[in-house]
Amino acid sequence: MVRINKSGEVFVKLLYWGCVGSGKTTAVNTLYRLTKEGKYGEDLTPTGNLIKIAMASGSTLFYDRGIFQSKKQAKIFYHVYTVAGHARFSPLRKKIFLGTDGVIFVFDAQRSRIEDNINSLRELKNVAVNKLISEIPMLVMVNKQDLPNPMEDAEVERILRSERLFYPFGHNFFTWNPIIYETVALYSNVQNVYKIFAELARRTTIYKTRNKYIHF
């Protein structure tokens, strides 16, 4: 839940979730570079450095964390986390999810990873306890579009529908269905990394008006 301190500073927790190797850390690294350099990130600036706890292979060991400040509303800070994708870190992912205000699910577009993506999505559903979309906005990156024969957004939408994470026209949550972005997280060939983050920040702002702040 969004938190606000006595000084009126607002803290929003946004989480990148997905299977191992899907590009979560790469996406946050690129977001950091884009906003620091002012590319596509005119409304956002990073504060401090990214915190990374990684294995020797480069895969996330515990989590990555960065803090971004809104330029338009200087008292709003987005605390951005990624989760470790390896199966053995499931208990840690549950802990990191606590207090999450918005989720970007990073779907690996390689067709060989479909089962891994679905398993990760189902784990997210279980951890969120039926709060995705209804209480916690979710968007989807179909990442690695620069690789041969990637999955497309329409294919991922079918998976979301089968997992009951995409609502039909006329449903109360139809307006808040996950937007699916075809992305490339690599800075050198970036596609839609800032756009999806900006949309999640926008949706989280709208959602928070329907819920109570936690004051501290």
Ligand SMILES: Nc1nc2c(ncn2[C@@H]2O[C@H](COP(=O)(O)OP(=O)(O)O)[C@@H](O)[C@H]2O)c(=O)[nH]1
The other form holds:
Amino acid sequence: MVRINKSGEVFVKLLYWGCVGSGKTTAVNTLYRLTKEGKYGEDLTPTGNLIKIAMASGSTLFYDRGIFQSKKQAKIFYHVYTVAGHARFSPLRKKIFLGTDGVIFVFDAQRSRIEDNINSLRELKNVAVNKLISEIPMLVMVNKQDLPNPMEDAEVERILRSERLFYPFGHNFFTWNPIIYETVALYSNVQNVYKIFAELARRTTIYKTRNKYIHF
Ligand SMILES: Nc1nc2c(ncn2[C@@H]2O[C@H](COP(=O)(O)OP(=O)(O)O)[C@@H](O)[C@H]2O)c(=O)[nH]1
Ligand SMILES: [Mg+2]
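The block above covers the form predicted on its own; next, return the form predicted in complex with the named molecule.
What follows is the entire complex, opening with the chain shown before.
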């Protein structure tokens, strides 16, 4: 939940979720580098360093966490987390999800990973108990577009529809359907990493206002 302290600072919690190895940590690393360099006139600036708690393999052990501050609205801080994707860390993911204001689901675009992606998506749905899209904005990365024969956004949209995470035209939530971004999280070849983050931040702010006045 968005928290505000006495001096009016606003804290927003955003989460990258997805199966092990889909590119969550890489995406946050790249976001950190892009915003730190500030080459592209991004609104965000990182405050402090990224905290990464990893196994020897480089795989996330507990979570990664970074804090980004908005330059335009200096009182807004985004606390960004990634979950550890290994199946055995399911209880931990549930804890990290608590209080989340927005989610980026990271699909691995490699076809060999379809089942892992879907299992991870189902776990997220389960943990979020019907709040995705209706109360918690969600966007989707189809990551690793630089690898051969990647899954495309239209294919992922079909999966979201069959998981009931994509509302039909005319539905109240239609305009809040997840946007699906084809991405490359690697800094060297980056594609859409900042764009998706900025859109999630934007939606989170709108949802906050909306949820205050509109009850579902
Ligand atoms: N080719 C390619 N590799 C990627 C991309 N994103 C991440 N990776 C690689 O995938 C592996 C797992 O990435 P990581 O960020 O640790 O995954 P996480 O488990 O979701 O945090 C690493 O070797 C990354 O370098 C991408 O967009 N393209
Ligand atoms: Mg990781």
